[in-house]
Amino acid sequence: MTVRPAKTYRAKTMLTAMTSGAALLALAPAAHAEEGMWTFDAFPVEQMKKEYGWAPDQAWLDRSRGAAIRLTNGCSASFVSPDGLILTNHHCIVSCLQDLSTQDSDLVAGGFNAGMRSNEKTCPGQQAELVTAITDYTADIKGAIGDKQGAELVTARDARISEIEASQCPDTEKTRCQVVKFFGGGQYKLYKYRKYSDVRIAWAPEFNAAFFGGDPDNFNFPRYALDAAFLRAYDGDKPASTPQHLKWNVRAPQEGEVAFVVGNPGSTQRGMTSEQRAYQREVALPRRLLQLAEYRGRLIEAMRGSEERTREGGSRLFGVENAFKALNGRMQALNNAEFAAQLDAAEAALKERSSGQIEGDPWADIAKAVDAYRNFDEAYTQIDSSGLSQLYGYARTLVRAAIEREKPNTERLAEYADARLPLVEKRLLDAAPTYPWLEELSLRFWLSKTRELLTTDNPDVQALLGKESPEDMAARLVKGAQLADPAVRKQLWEGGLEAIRASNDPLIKLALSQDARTRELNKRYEQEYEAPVTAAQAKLTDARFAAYGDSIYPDATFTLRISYGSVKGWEENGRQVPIATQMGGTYDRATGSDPYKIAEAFKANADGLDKAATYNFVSTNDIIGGNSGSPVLDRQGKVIGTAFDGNIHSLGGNYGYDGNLNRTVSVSTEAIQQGLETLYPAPELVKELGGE
């Protein structure tokens, strides 16, 4: 089972009601009004005059990209000082305060508020991003590719990608290089990042701030959620010098008023066909959250009564929820039978339009490739995975890695390129805790449901457990396991494939012998899937264009991207719903239980809090998972807030939009002022912020 952290604003649980106005990214006309989650390259500054009687020129444009971050962990944040100061979500970097708490300070819980620099604590394995450069590399990648098939068009394509890459970013220390691919590969970019290394946490609120109302207001409106943080970038054991930053605004939205998201969604299906949805809606869905659902179950038992164990298993346990949610919002939209039909239409149209302008039948390419892993789907990812596991996680990457270096560049796995290589050693290297029972835990579930799942009388699962049981095995591997020491895993990546061979560390032992399996059947996936879905959509490519013309925008792949919206509400069940809450409507919401217990900062500054401050806000800007943190910016291009969420109804928003209903959830300047300001005093950065 593969689930990602808890790292992207998050889903609640189904999607409602998709009207029938909804615009469809590729796949129907020129996007609609808000729709849209645009490469700074490429902005739609007359469509937006057209809507708006005003967009941002390029002067406007430079400065907000130059102040836009993308955080590794998958989250998007925005520098906001000279010196290096960056905003972003609280559940962004809720993992670093898991990794900095101990068994007498939990920082989840309490908060963390550094005061001045010199108590700003290194966030394990984060690293800043800020883009410095976008080339267009679609012509040089698809000529290496040509006319070639299959598992031979993967290699040709990533052995140009690390050239590329390795060429253009020379300084892995300060900068690195990714070859991005739009539209399923119909285009190749660049893109070129400065790379900050060395990031801290600067301050943060107590989780019952951050996260009041927890699941039951998840994905849902209103909301009194102080999901802000700020963390800071270090160059050479210094704050970065950023004179490029965002300003800082202290002030309550307007109803109506243009609002920009400025971030890094991470991933949307919206070029999507007819099969690939099928098998999404049949098969990958239903099995990832059944498979959720078990773990949160085991998870929350083996947490139980133990004080402990809820600290060390919290993050997990909030990551696991969150894609569960998402996973289920997404199923819901593809069950919802107007929805679909919508998107079936809309692939109808693409290809009567398109018709005698491509060669063959990019459709039945991918319907024909569909199949093939339908085959073979189950094996793969349950074989190839790490079981939630974070020593067997460090323990494949340590094996692969000490293989693929002994490579050319060239003709390395694409995750292993030079180009790659550093952020994949800081995440091995970083010292962050594990905990025996929760690797034990994971193990234990991962083997049992891959024997569930295959079968005892599988090959690969007999080459995998043996003759022991998967309760057994798991016990034996955690107890005998040394990876969760860093200076190991060092002594490992430095050693290389005669370090790895020699060890016995049994998670090196067991990721060796899995590791011929892996590579057969992550073959397999570029033969028979990879390679033609890659050569059909380059097809389909060409087909939007010449159907739509330049008016469309590439699914949303973890890059910087620029939405554009209004603060606006909606109306549900025949309710207006208003655009924004105030902050002292977080004691009328107040249970004292939770998830709706009061924080105790909240408690103890109850008469000095500005309790008519707007808190939390909505508009109709359109982001997906990847864009938390993302600086949400008025006119003038100053932050009045950061999104961190979104309505019920843009669960639907990996495969569409809907103007009238998809919103996003964002805190407002003012509240994290208050913050600052009343709840968890920060002088130093109220100053450094400056604001107006």
Contents of the next structure:
2 protein chains.
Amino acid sequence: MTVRPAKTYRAKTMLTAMTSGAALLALAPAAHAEEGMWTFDAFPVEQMKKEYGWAPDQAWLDRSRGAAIRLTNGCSASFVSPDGLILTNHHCIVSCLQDLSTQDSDLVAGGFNAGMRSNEKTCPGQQAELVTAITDYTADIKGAIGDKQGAELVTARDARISEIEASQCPDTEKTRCQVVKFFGGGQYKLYKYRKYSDVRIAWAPEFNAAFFGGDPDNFNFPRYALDAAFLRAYDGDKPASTPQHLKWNVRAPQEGEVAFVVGNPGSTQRGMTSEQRAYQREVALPRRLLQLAEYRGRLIEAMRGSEERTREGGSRLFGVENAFKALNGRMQALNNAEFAAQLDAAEAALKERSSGQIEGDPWADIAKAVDAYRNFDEAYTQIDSSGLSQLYGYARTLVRAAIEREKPNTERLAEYADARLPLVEKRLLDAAPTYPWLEELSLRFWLSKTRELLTTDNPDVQALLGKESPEDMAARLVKGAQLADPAVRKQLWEGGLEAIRASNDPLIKLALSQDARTRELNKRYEQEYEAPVTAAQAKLTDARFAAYGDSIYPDATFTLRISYGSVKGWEENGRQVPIATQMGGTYDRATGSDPYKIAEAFKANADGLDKAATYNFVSTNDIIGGNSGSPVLDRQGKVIGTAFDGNIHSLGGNYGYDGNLNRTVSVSTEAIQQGLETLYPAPELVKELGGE
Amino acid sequence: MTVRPAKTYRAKTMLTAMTSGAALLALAPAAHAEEGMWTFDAFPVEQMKKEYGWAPDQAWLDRSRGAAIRLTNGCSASFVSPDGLILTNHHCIVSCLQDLSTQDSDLVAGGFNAGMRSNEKTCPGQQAELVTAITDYTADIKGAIGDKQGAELVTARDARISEIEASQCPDTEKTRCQVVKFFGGGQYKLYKYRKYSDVRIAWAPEFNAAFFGGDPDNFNFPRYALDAAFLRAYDGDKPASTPQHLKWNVRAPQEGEVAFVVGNPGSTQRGMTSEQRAYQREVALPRRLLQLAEYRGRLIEAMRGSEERTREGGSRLFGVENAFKALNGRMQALNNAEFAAQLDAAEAALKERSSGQIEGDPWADIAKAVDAYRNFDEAYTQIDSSGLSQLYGYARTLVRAAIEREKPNTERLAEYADARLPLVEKRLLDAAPTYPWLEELSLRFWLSKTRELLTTDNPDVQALLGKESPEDMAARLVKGAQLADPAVRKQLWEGGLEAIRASNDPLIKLALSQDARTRELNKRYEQEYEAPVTAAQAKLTDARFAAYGDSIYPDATFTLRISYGSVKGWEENGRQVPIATQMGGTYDRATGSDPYKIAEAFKANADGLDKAATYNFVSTNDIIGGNSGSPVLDRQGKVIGTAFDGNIHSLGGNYGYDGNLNRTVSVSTEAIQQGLETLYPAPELVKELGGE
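Please show me the structure of the same protein in the form predicted in complex with another copy of the chain, now that we have looked at it in the form predicted alone.
Whole complex next, starting from this chain.
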């Protein structure tokens, strides 16, 4: 399993093998006015005009699209100056702060304020991406698939995708091409990005300011969090030139005003059929949550009483707690009878409307695939995993890439195609610290859970552990590991399969010994689940378009979307929740103890701070993990905040949107400006932003 | 929450508040031949004769009943000699071994072998109980209830029960009376017990022999565990005279032979309605499991690398892991569509058969009660809890008892009625070690989960924590705690409310400050859930008897039951699982690492041990947690083993029994005899048992 540093949970390993591979279809038509994570080429202008009496024109849309950034660690962001300045959330870059920290300089706790551009520091592994073109390739790829089935379907499709991606982005230094599957296989589009591989940290508040309220307040409201930070994109060691950027508007949001969120929602599963949801509710979510809960407990206790470990394990703990809460919210949503009935009703409506118009029975095909998957999902999830170990993750990548790179581009596993290799390589080779205690804890946990779940007598377990205990094996693996050194990784990357086979690194050896079985399980997954589901969902997509026309939007795919809504509170237990909090509220909520310890800068500036400044605010926008860091735009297209959270009701948003309750939570530009002017003064940035 | 030391999970706090208070009805009629946890006064002689061509007569039943023991820590056992010798499981007395261990003498790791009676050591808090009479009080108690409803129903019923228990067992030194609710309120019976408050440990194997395979093998088969131990009941400092005891039969079980398990299954929920099961599946089980998982993770990590903590936390960890696996099995059973459909079908059948014959709609009444409970269950579960802290458990008992004892017997909370006080007092005042690190860990966990689940802004959370963090508060509570000293507890117990109010013990103060709110939640539970469910289930019981006659058995209530079945394997993934393992298999399974480290005695006696001796075996008996330690009897009523586990399929047994898959796992007398003769020689015991 892997925990993303930011509020997103897209990776297969974060939820279960089913999430990433699963083809997804959006429910339709939108049941609530503000529902929808719209692609920019299909913004529902007429619908919004009907509801709001106004909608943005093409120029407005183009402007905001041209400044919207995707961060490859799973977040969103935006250009807010002509010199590559990027606004995002603090929690999106906290792992960068941690990577750049040392025992003497804790940038997580103390924050970071470059002061001048020459002091800005590169974030390891980080890449920023700007969409430059979107092209439809549905017919092309469906043509390549033809009437193939099973694993052959997947192979043919992926081969064609690799070809397209490689041919359309020959300049891998500055561009990236990615073919994205929409509607679970109903549409394929090529996204072309201008990429920025050198992204530096410019400004970040103290942890106690950014993450005030910690896990207890996460996904709750009222909130008092300065969850914002600034990065800068560089181009050839100079700040990138970004004439298309958003205007900075320092003002309080007004109740009822229209608000847009532009960003990259990671993944939704609104088009899952009832059988897929049943699998999530009954198997995938509980199993995943139980592992996260125990891992969290181990981590908390391992960090206790050690300042060093508390720093080193901090962002991992955040990731785990955040994922736990988000997935628990999903499970609770699926277990809510009323919510489940709504989803079932939408499915029934589509069945009825498309009755007699669909060839075969895609619902039954999906049910059959889910049943098949239930027979090997546990083994697949446990064996095809790097167990939250960064070093074993490196090892698996090195081994897999070495084997795949010997093959022609179109015959490789999708993630090792030429167009994808640059980011794989960057993530692998960028220097980032690893912590032996955390590595060992993670491997120990993964090995012991694998034995527990699959049982001692299982052949996979016996092949994995031999006669070793999970504890001894984890200790041995970490003790002998050499992959923490980027030079070693580089040598193995460049040395290819020969170097890999000659390596005596115990994690490389483990990854090599597990490779065949992992591929076998992966192939089985493609054959028995992914391929039939892709085929079935392509049919369902056609049925949806036939039934509902253009009023439908695709499930989230970590690609650029726009959501419209308004600044609005909601009713909780008969009480109206106000739209916003004020910065002064921090002082009342502080207790002196974590996570309600007041930040030093708040303490020092109790007089100078504008306590009435709007801090965090809510709006009805339909967002999800991956949207973190998205700019919130007003009617003029100017930034009035950055989205960093959803309220507790938003957690069911993975499956459906409820406009009465779901809310996006953002940090206002008023608060960020207070941060830049008073709390952590950055006059250069204030000037650069040139707020209104 | 509380974790029982043994394989039982009856207490309210172990599962959720609903488990204990919930009235339960057994499904009927038994869907599978061997299904049924029969009371001794309603053994289905005719049914068994039909299936087996033979059934025990009354003398047989009386003989085995007269030797069957209940251990008050949640296990079963039996007298196996005329001098009070008791056979039970090792895991039922491991906490006794731990309590008696010191840094210099680890009785858990090394085992215990008294050698002579004068060396036998008293187990703190342990009490053995033998049923001497069962009397029906249904009419009496239903009369006292009359047409009362809500909390009044509960109060009237409990008052009458307190009267009966006090009046029927005036000799509280040697007898205990307990009115037991069957069929969730359809029947009430008075159980009179001869009690033995001085129970000593005589013989126990090494941990690595008793718990070989540990958590990974728990609830799995094949097993290789010497999970057996001997206690002795004392009467006035002399071995108790127990002329009624079971005969010891040292032989291998034969495939297909009839087998009886006589013991005290803790709790089943086979009569839950679909709405109650939905609550378990959707809310209670996931919530409970997620807490257990994180607590387990914290505990594992806190014990790592410290031999002392590993010893001190050992039985707690076993309890947590055992509960986790058992409850996870339950959740998976409820999430199994086929299993759920069977349960629903049984409910539908009863509805149909009793149509027009039931006054009102008890199913709807229960559904309404479940809905009501969903509104406050989370607060109730978190606030009415001692958070796995033994010291806070003492504090809550002291505070509650002091308040209650000022009232007349019939006006008290049920658990503090006169007849119940002796065991409360014994458990409170017996010296047993507590471990500050474990106390602090447990309190920290409970406080932080309470804040997480109820949220920071919740009034209960604010009353509990004030401005303290869970971590600081837990540290303060444990630092100032005086209740680890039995003398302090005795003084507070005897000093009554005045002493309690004068105490400056922080845990006593906390318990006092929480008392009113806890009572309020408890009252609400009685009013909105327990009372309407009790009334509804009384109606359902009548309907069941009307529909199915005497072929039904009540849900388990930790009272004496008998199950019949046969020694039989099962089919797993198309492969036939053999009925038994042999002792020599231990050597093949051993890896050298925990929990597959071979016990010293196995190593030392590799030559002398009879490797072909039957070790563990399976039978079709219908048992559940609480049955641990039960004797397994053959047709002659002689002991051929002691039940210690169920296979993985038995975990759904809480809701229903599947004779094709559910299996009881027992240690054979052959293996125990090898233990007594070869591994841990105890010639006196061998002689006393006088095996055949």
